[in-house]
Structure formats: C-alpha cells, structure tokens
Amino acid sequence: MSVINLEGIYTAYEGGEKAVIRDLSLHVDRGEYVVIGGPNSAGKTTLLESINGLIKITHGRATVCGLDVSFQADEVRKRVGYVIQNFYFDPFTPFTVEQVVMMGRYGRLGLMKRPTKDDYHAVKKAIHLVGIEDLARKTIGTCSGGQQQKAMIAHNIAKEPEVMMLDEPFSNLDFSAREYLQGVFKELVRTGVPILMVAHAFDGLPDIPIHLVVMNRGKIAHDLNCTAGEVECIIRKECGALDKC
C-alpha cells in the first residue's frame, strides 16, 4: 500500500463554499521524490495542507501512513514533516535554533516529558545534516530568513518523519545552499522517506527519478515519472511560460 493515497478528494477552506481541490487522486510510495509544480493558485499548497489534515476533505478518501486523514489528522501530523511557506519569527523570539529543532521531537515526547538521549541525538544529527552547527546557540529571531528556513528544515528532520513535505523551501537560499539541501533530501529518500516539494525553481534537483505532479485549477494536469532534467521543460509547457509558474 502506498504511503499517501488520495482517492477522488475534494477540499474546501472553512467557511468557503467552492472546492479548492477537485476530484484529485494521487498515490505516493516510500522513497519517492515528488516535485509539485504549476501556475500560481493552482492548488499546490492546498494539496499539502489536505495531505496533512489542515484543510477539510469534503468528499473522497485520503490515507497517510495507513491513517484516515479525515478522522486521524492529529496522528497524521505527528508522522509528517511539513516546512511551510513564508513563516516568520519575531526578532525578539527567545528560543535558540537548537531549541527550535528540539521542538520537532515534541510529538514523540508527549506532554510534560523531558528529552532523552535519543532526542538530543536526533537534534544534533539534524543540525549537522543541514549544516547549521554554528547557529545552534543563536536565537532564532536574530537569524536571517535563509537561516530560519534551514532551522525549520532541521526541526522537521529531527521529527524523524515518515513523510516530508516542503512548500517553497528554498525561497531565501542561494544556489549552493539549495544544492546542498537537495543532497540532504536525496539521502532521506534513500532511507525510504518520500519527499513532496512544491517549487517554482527547479535547478539543483537531485539526479534520481522524479515523480512530477503538475497542478492547474485544483486538479492534477500531469502525473508522471521523469528525470530531473525534464522537470522544467514539462512545467514550462503546462504553464505556457516559466515566469507564470
């Protein structure tokens, strides 16, 4: 059984009458690298929110890690890493980067429990993987936008998720940082963790098979396997021009 199974789902934001996602089906297996592209307002972020149980599924059925998203959304979110788009920490946020990464362990810890050696090890490993050891003691609010992005990626890696989802994770990062992190994600895929990444820029994709999902108007326009080098061309054809994607 696939890790993610969406069968003819419709989703709508609370208070909204119009479906944002319409009759969408998608299956993602362990160890897949899924790139989600398409025009602005195509439903890419909404797709991630639907998988994570953050938006109501009005019709159809969705399961993630064997759990029904409509009835077990809290448990789904414990198993899914999700780096959201456009997050922001106030400059006066007192937590250090290391503490923010440790918060990724809270779903495993439970309420009122102290971190164990395993938790500290997972945090140290995540910080090392993302390459932010020099930021560990720095308060998150004083970090640049790119540094905060790296911290939130480490936060979700420390969670040891069964699925990793990323919404425009490279918007504040230069090419070398993007390329480095793509290598990190490639290693996660090799361990069996599927990656789902919404993106507008497709340079630096890892040299592994890509499961490409192209969305348009709340539906999947294309769902196919391709190489990293083919992604941009396919997206360009769907969008008409890359600057509209």
Ligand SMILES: Nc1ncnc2c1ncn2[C@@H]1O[C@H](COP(=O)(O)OP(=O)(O)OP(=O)(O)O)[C@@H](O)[C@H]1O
Given for the second form:
Amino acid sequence: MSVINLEGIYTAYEGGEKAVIRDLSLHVDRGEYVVIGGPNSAGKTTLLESINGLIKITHGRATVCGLDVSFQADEVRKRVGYVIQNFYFDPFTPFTVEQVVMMGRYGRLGLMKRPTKDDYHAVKKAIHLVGIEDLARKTIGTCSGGQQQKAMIAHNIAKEPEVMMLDEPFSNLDFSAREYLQGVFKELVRTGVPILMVAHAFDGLPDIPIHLVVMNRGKIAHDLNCTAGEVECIIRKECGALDKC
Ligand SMILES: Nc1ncnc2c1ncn2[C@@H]1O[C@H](COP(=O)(O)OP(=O)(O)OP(=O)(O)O)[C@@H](O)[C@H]1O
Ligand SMILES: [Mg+2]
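Next block: the form predicted in complex with the ligand, after the form predicted alone:
What follows is the whole complex; the chain from before opens it.
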C-alpha cells in the first residue's frame, strides 16, 4: 500500500458551498519526490491541508501511513511534517529558534513531558542539517523571513516525520540556501521519506526522478514521472495551456 492514497476526494472549506478539491486521486510511495505545481488558486495548498486532515474530506477516502485521514487526523498530523506556506511570528514571540525546533518533538513527547536525550539529539541534528547553529539562541520573532523559514524546516525535520510536505518553502530563501536545502531533502528521500513540495520556481531541484503533479481548478491536470530538468518546461507548457483553457 502507498504511503499516501487519495481516492476520488472532494474537500470544501467551512461555510464554502463549492468543493475546492474535486474528484482527486493521488498515490505517493516511500522515497518519492513529488513536485506539485500549477497556477495560483489551483488548490495546491488545499491538497496539502486535505492530506494533513486540516480540511474536511466530504467525499472519497484518504489514507496516510495506513491511517484514515477522516477519522485519525491527529495521529496523521503526528507523522506528517508540514512547512506551511504563510506564517507570521510576532516580533515579541518569546521562544528561541532552538525551542521552536524542539516543539517539533511535542507530538512524540506528549504533554507536560520533559524532553529526553533523544529529543535533544534530534533537535541538535536538525539545526545542524539546516545549518542554523548561529540562530539557535535568537528569538524567532527577531529572525528575518528566510531565517524563520529555515527554523520551520528544522522544526519539521526534528519531528522525524514519515512524510514531509512543504508549501513554497523557498519563497524567502537565497539561491545558495535553496540549493543546500534541496540536498537535505534529497537525503531525506533517500532514507525513504516521501516529499511533497509545492513550488512556483524549480531551480536547484535534486537530480533524482521526480513525480510531477500539475493542478488546475481543484483537479490534477497531469500526474507523471520526469527528470528534474524537465519540470520547469512541463509546468510552463501546462500552465500556459491551462491559462488559455
Ligand atoms: N480558508 C479558506 N476558506 C475558503 N476558501 C479558501 C480558503 N483557502 C483557500 N480557499 C480557496 O480555495 C481555492 C484554492 O486555494 P489554494 O490556497 O489551495 O490555492 P493554491 O494553489 O495553493 O494557490 P497559490 O499558488 O496562490 O498558493 C481558492 O479559490 C481559494 O480562494
Ligand atoms: Mg498555496
């Protein structure tokens, strides 16, 4: 069984009359690097929220890591890393980057439990992997946008998820940070963790097989396998064609 199985799902936002995602099926296996592209408002973020149980699935069935998303969303969220598209930290947020990364362990830890040696080790490793040792003691609200994005990536790596979803994680990052982090994600994929990455820019994709999903108007317009070098060309062509639909 695939890690993610979506079978003809429909999802609608609370109070929304129309389904945003319509009759969508998708299967993702261990070790797959999935790039999700498509025009603005196509439903890319909504798709990630559906997988994570953050939005109600009105029809169809979704399972993640063998769990039914409609009935076991809390458990699904413990196993899925999710770097969200837009986040904002108040400048006076009192937590350090290190503490924010430790919060990635809370799903495993449980409430009111003290972090163990393993938790501290996972946090240290994630901070090292993302290369933000110099930020560890800085409060998150005083970090720049790109530094906050790196902290949120480290938070989700420390979680040691079974699936990693990232929604435009590079929007604030410079070229060398993007290239470096793509290497980190490539390594994650090599260990079997599937990655679902929503993106509008495709430079620096790792040189591994890509499972490309192009969305439009709440549906998957294309679901194919390609090389990293082909992604941009296919999306340009498809988005151009879709715009003219
Ligand atoms: N919280 C919400 N409540 C109601 N409708 C929403 C909500 N969030 C998104 N939508 C609607 O769902 C549709 C898909 O939005 P979504 O954010 O998934 O698009 P996207 O493909 O991620 O776009 P972008 O590239 O701009 O991030 C849009 O029409 C949007 O207006
Ligand atoms: Mg989005």
